[in-house]
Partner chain sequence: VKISREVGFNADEAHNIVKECIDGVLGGEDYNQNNINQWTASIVEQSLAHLVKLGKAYKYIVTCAVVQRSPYGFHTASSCFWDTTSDGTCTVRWENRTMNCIVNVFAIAIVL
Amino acid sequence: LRPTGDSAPPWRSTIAPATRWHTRFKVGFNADEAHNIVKECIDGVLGGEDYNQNNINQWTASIVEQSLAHLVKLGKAYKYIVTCAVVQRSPYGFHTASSCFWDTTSDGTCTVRWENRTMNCIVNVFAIAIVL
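With the form predicted alone in mind, please provide coordinates for the chain only.
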């Protein structure tokens, strides 16, 4: 790395900040790792439960809060967005979609689908790399 000028501080370089970040730290969202974390959270909250509309708010809040806490504990340079939907199983199905405009080399998403005989659960994790 070369300084941008004679009086430039040693930490300043001609390489863009995003490139400096990518060369110092491994960047890339690990969707498999996130999937496993979220699946464990869903199993812990919904495992053995039957659909009950009165519990939906508590269940969804617990799933997103636990998932987010475990993702943050990984200590990776990401901002996370976690969404959760729980619906009663029906013959009509349940469909979701999302779209993102971001850096596909560092940011990522993971969707976890979980079901039992009475309900379906979909959790989305969006991970946006923090570039310093």
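Would you mind giving the form predicted together with the partner chain, to go alongside the form predicted alone above?
Only one chain is given; partner chains and other molecules are left out.
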């Protein structure tokens, strides 16, 4: 070790680089994790059910609320938007599209498609990083 000067602590070296302390930040949106969370929510709400006009409003609301709650519980610095569309299976056409203007390095999305004999369900998760 070589002393760097009177004011410097004696253990600081000019040869070795200064020690950096890293705090781990999880960067980026984990789409797989979100996918699993949402799929479990849909299974829990729609699994084993047939399309039912009386219940469908409650089901779609439950899916988005439960998915959102589980995502927030991950404790990451993200804002979330969860959308859910359920259609009764039929020969009629149904199409969805989405487009985003955001920070592609930090924000992300994930889409879960689910179906059973009587229903098709599409859930989109959009995650926007909160800049602290």
